[in-house]
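In the block that follows, a single chain appears as structure tokens, in the form predicted on its own.
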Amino acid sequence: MENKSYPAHDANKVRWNASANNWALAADSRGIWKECHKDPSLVFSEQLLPHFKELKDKKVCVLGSGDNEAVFAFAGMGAKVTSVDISQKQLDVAAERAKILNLEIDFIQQDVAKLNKLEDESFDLVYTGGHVAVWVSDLNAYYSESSRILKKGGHFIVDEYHPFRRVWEGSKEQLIVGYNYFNRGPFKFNYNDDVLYHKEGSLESFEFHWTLSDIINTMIQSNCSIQEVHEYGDGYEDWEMAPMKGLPEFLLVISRKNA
């Protein structure tokens, strides 16, 4: 991988470093890190946890790792995990926490558009969940590095955020179109240390709105054949803009990296 610089990373490694410590509160008002080593249907989904039935001593790697709770969850089904985060702080938080739970965790502090302390094919299994991409600039060296560390034949996971439910206003009554589904970005904000519940502040942060079919047809160009996808939950949590009750909340979308 090129050494390419990303000014967008740069800036959004600094919100997330300042926003760790109110990351790592709601993680403890919600308890889910304390006990999803033991219960890995709090993390995965039914239409995931399927694919996670002979993990024992298999290499994991979570890009995008944030609050660690898929790590934790892998550790707990014996993986050996990997993981991988753009803020150090976030990853500081993991380990003290991976140390409570007697789990034994590789952390490294890495963009996933370059993923160079990562030797090429090391990998059974290369996850990615909740909101990675729309941090990431460059979603086509996303993948690609996702599938250069993953080994032939291993598989490659996405579980994002639906696209289509970041082209709304922010409005708790009605649902209006405030973004066009096609406009990538990216966004520029400026905003507090609340991830969840933001107000205006000094903190930049980019964001980048890839569409569903970006996703799909990028992991095929990262040398993957698509298995399986699946689109699932139809609620919404109090954080977000709109009453998006009834829509799409989540794409899973499982590849394997061919042979």
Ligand SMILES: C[S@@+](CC[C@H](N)C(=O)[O-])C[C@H]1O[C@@H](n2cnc3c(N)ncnc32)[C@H](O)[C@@H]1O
Contents of the next structure:
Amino acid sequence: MENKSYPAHDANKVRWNASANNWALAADSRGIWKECHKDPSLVFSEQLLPHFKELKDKKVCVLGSGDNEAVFAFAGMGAKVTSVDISQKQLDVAAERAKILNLEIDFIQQDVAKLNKLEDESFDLVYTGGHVAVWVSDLNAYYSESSRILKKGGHFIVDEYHPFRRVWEGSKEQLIVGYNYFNRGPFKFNYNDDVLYHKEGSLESFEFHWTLSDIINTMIQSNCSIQEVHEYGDGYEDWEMAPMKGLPEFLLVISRKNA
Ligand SMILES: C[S@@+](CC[C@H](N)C(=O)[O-])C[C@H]1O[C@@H](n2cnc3c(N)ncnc32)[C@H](O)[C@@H]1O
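Form predicted on its own done; form predicted together with the ligand now:
Then the entire complex follows, led off by the chain already shown.
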């Protein structure tokens, strides 16, 4: 596992490092990062929150932590949080913010497909999502690593952008299927350093369109038992380039690692 190379991830890392400033500005415009350690409902949906009732002193790992809003929310609930991201620049921004919020967090730069800095069976909860799987070429390695670092009986929770959202062409007026749902990619783009409102640029980006059954089956194959599946949200935001109102926004899968 450790020696396997993922050239698409290396390219994505360069882009996420280059985009860290813009991503931090986008988080500033929402303002959630400053408040979510006091109010986790700013980050977690009503479907998720009931699963986070007893996190005091529990070990939680957030994979692909990005803006770290989930990390700060878990820390505010009293959990001992490890924040993992492939982009050191993203982690640097988050570490600065954690200092401002007076939160103690372990920040670790790692590829979610190769978590060799993290020990077997060391976490009570592994949480990942909000647009992470789309950057990962090896879903099997990603989820089996997630399961490996989880204690037996611990929760593995995936809360991802819904796969149905990834098939549309960029057209604000009507929904036009631009990508076959069953084509997982890789889709290669050359973008600038704005991840939300991207334009053509010199940064290579590789995306993967995992289907709903890919996510669920890979979790099952990673020695986890599915407890709940939710599809929720039905609006759409300005950065989304297709009028998807009425389609599910998120896919939430709650699972437990088998004893
Ligand atoms: C869209 S963010 C998702 C997290 C958070 N919900 C957010 O919106 O900021 C995507 C994050 O995943 C990270 N990422 C992408 N590929 C990764 C990989 N292979 N391993 C670890 N992190 C990765 C990126 O660096 C980025 O910080």
